[in-house]
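Only one chain comes next, encoded as structure tokens, the form predicted alone.
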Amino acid sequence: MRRPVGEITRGTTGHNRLRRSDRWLAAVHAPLLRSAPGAPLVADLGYGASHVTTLELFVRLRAVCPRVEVVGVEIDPARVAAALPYEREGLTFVRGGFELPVPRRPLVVRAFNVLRQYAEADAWAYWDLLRSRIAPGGLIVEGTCSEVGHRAVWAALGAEGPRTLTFAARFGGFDRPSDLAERLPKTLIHRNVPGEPVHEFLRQWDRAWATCAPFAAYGARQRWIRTAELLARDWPVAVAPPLGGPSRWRLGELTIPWSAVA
């Protein structure tokens, strides 16, 4: 076997750590999964020391597309061996890395908390490698989250490149929106400095959050929704389903085109 591409991660994981991205993927991209002929394949890259988040992804996606198959991909052979007893019909685990040693091109690749340990140039290179591996019309969801999943940011990529950037947070789990900056993808986190678009976006998001402070009397959810409405006056925030609008905002999500912060 060829040596897997990549390095072993810390492997930190836990129940429901990735529920926010799972929820987004199942709701927003269920039509993509259901439109695929046969059994759409989803690869969960770098699932960590436990199989649990891959299993949760499988269960959540099966709820919206019963034909989906999920393959957990891990570079550490010991982690793969520990996950094998949990295989079932439609759910398997294999050793591998960014080369994605799966039986066919996956329609969706999820890679969470994988690229933070790499240099920015390497992160871009691995994005390119993953984009070359997905099926036509496929999707890559790459991002990071806090240890318990209360703060998360992820990019959605197609074969053509990055498409969107989504912020997600637990209400009460932050003081201001820019607290999520620590979870930016590797390709953006070092660009959160004055003069860069992502820094300006977060600065104006904080300002809109402060302006909407009176709505906190009705709860953090209402403040978040009003903040998104205000921010959308100056930024191309997704304001309509499936990526935006009140149905997504009320869950603590906000999505913008990648081009706005590139």
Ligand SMILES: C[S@@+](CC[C@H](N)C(=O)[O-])C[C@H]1O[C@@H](n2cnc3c(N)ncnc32)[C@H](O)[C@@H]1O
Given for the second form:
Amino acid sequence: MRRPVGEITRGTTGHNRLRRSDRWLAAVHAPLLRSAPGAPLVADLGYGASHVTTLELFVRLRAVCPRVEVVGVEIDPARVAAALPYEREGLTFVRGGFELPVPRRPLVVRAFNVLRQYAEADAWAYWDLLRSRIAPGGLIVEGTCSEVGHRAVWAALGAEGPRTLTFAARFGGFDRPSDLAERLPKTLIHRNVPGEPVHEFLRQWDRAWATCAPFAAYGARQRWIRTAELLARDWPVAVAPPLGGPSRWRLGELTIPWSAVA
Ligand SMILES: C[S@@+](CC[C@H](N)C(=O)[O-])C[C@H]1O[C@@H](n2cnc3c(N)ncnc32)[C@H](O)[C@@H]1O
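Form predicted alone already given; the form predicted together with this ligand follows:
What follows is the entire complex, opening with the chain shown before.
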């Protein structure tokens, strides 16, 4: 067997940690999954010391697409052995790395809290490798979140390259939007310095948040929604479903095209 591509890294994970991105994937991309002929395959790359987030992804995606199959891919053989007893119809676990040793091209690849442990240049190279492995029309969701998932940021990529960047936060779990910067993907985190678009975006988001402080009287959710509306005057924030607008903002989400912050 050829050596899997990548390195074993810390296996930290936890129940419900990835619920924000699961919810986004299930809501925004259910049509993609349902449009696939046969059983769409979703690969959860680097699931960590426990199978739990892969199982949660499986259950949440099955609710919107009963034909979906999920395969957890992990480079650490001990973590694969620990997950195997939890296999069931439609949910499997295999040892592997960025080469994705799965039975057919996955329609969706989810990789959370994996690339942050690599160097920036490697993160870009592994994005390219993953992009070459997905099914036509497929999607990669690559992100990072806090220990319990209250703050999360993820990029969505197609075969052609990165498409969007989504921020998601628990109301009350931050002081200002730029607190989410610590969760930027590896390909952006070192760019959060003056003069770079992502830095300017976060600065203006904070400013809009401050301007909308009076709406806090109606709750942080209202303040977030009003802030998104204000920010959208100057930035190409997604303002309409499925990616944007009040139905997503009320969940503490905000999505912007990658090109705006690249
Ligand atoms: C911090 S855990 C993340 C667990 C889970 N995805 C989460 O967010 O809670 C990162 C896991 O990715 C695995 N990993 C790192 N590089 C990998 C690769 N190239 N292929 C597969 N797994 C990898 C590590 O062994 C580790 O178990």
